[in-house]
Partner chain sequence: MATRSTTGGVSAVTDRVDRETLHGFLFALPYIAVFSAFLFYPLLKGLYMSFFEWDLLNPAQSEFVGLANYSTLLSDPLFWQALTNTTWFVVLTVPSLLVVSMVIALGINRGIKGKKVLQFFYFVPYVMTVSIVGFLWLQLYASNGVFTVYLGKYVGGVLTSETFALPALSLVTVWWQTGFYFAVLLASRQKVPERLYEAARLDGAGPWRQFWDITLPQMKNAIVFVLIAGTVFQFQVFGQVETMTSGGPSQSTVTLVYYLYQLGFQTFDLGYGAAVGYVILLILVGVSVLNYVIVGRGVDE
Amino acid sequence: MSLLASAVDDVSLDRKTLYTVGVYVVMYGLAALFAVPLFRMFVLSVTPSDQLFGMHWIPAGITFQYWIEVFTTRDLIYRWIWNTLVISTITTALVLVVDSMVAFALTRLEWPGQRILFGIVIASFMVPPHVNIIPLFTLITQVGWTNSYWAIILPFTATPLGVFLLVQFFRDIPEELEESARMDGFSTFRIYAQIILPLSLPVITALALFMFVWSWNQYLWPLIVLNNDMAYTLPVGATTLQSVYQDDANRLMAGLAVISLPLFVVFLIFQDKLISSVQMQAGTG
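Keeping to the form predicted together with its partner chain, what do you get for the structure of that sequence alone?
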């Protein structure tokens, strides 16, 4: 009897171990597959040209020459980093200000028209951003903004996502705080700036991080309105590298690695925050 019981225990223990081993194999196996492209990017970027033929997981010799070349000879990259940084920073700041203001008006103030406005914001969720590019482009050329920062910053500032996230958060802030502030003679603006905004810091930082990464990575729209390589952002600049180094895999990969570096660093620092900013969006579905 006890023998049987222990045999059963053994079997179930084995099955459990087997199961755990299976989970580890799948998870680490998948992670390895996911890492392959990045690993190849790095390996190729340090592979000497004479070893580019064929496929070696690890090259016989490595060199950092191409990384140094990117930093020392492709001066435009610094310009592109600057452009991208300015555009992403201003876009993020603008989205935060504009979206938090309208979210404040929608949740904390009573005024005619707010229901209609909220309805419009919700409806604009359904308008896919890129179907508008042709009329938007004619608008940008009309006002003469080709190659300017504003051409990239403004068109996608009024995104419904930010408004929606902030509305959900502002709505749950208790009324009493606001009431007592009004008693103390706070103006509407002070209530917005000194009570609602500080209380919403977690959602605001998450939104900021997401917008920054999103704006940094924009591709289709900058590709259309930027046609001067001085005005390029990094994602568009990558196409220049591709055309220059088409047959020079190591130099191309070094270039791509360099221009993806800033966001890798951002990601390393803010990994949890960024992941939670993605998770927040599911609540808006």
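Now show the form predicted on its own, given that the preceding structure was the form predicted together with its partner chain.
Coming up is the bare chain, nothing alongside it.
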């Protein structure tokens, strides 16, 4: 019986090992598949024009001429980087302030209708975001905010995802801390600012990074409300490079690589926090 049990354990171990190997092969294979377009973009951006035709994973010669031309002749890219940075930063800051206050009011204050409001927040997940595009565009046009930062920032200052994440986290903070603070004379705002927010720093950091990256990559809504080159964000501006360099793939790839760099640097610096934010978002789904 002992030999039979040992044999069964060996078979189980082998299956587990094979499963683990299979998972790693699939995951690394998918990662390589996603990396191929980015790799080709950087390779083509440093490939001389006379070696452009044909499939070469590594060019025989490398030149940074096209990168230098993009940096020195395409001043609009600096403007697009600045626009995107301002919009992403302000949007993220406003989302954190508004969502945290709403979540605090839903979890720490007693007032009539809070369950109904939280139900509306949860129900808003079911509404496709594209449904709001026409009413929002009509409103933005009527108030004259077309081609302005506020046209992109204000429609997204409160997100149901952020409220839901923070509500779940705030509920786990012991109420005894709040009661002790009130006995020490803390006001409601001091409890929010000096107790709840510091204790919620991990989820707030994850939400901030997720919102910053999401706002940076926004394409459809900025494309609708912006029609001036000087007001473009990076994703919208990138589409205009295709018409400028339609017969010059090297310079087009160099421009796209330059546009991709800022967010790539952000990922390298905050990759652990970004992965945490994605995991938190997946947990809410």
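Source: prediction; values computed, not measured. Numbering follows the first chain given and starts at 1. Rigid core here is just the name for the largest C-alpha set that superposes within 1.5 Å across the two forms.
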With both forms fit on the core, has residue 268 moved 2 Å or more by CA between the two forms? no
Taking the rigid core as fixed, quantify in angstrom how much the C-alpha of residue 19 shifts between the two forms. 8.2
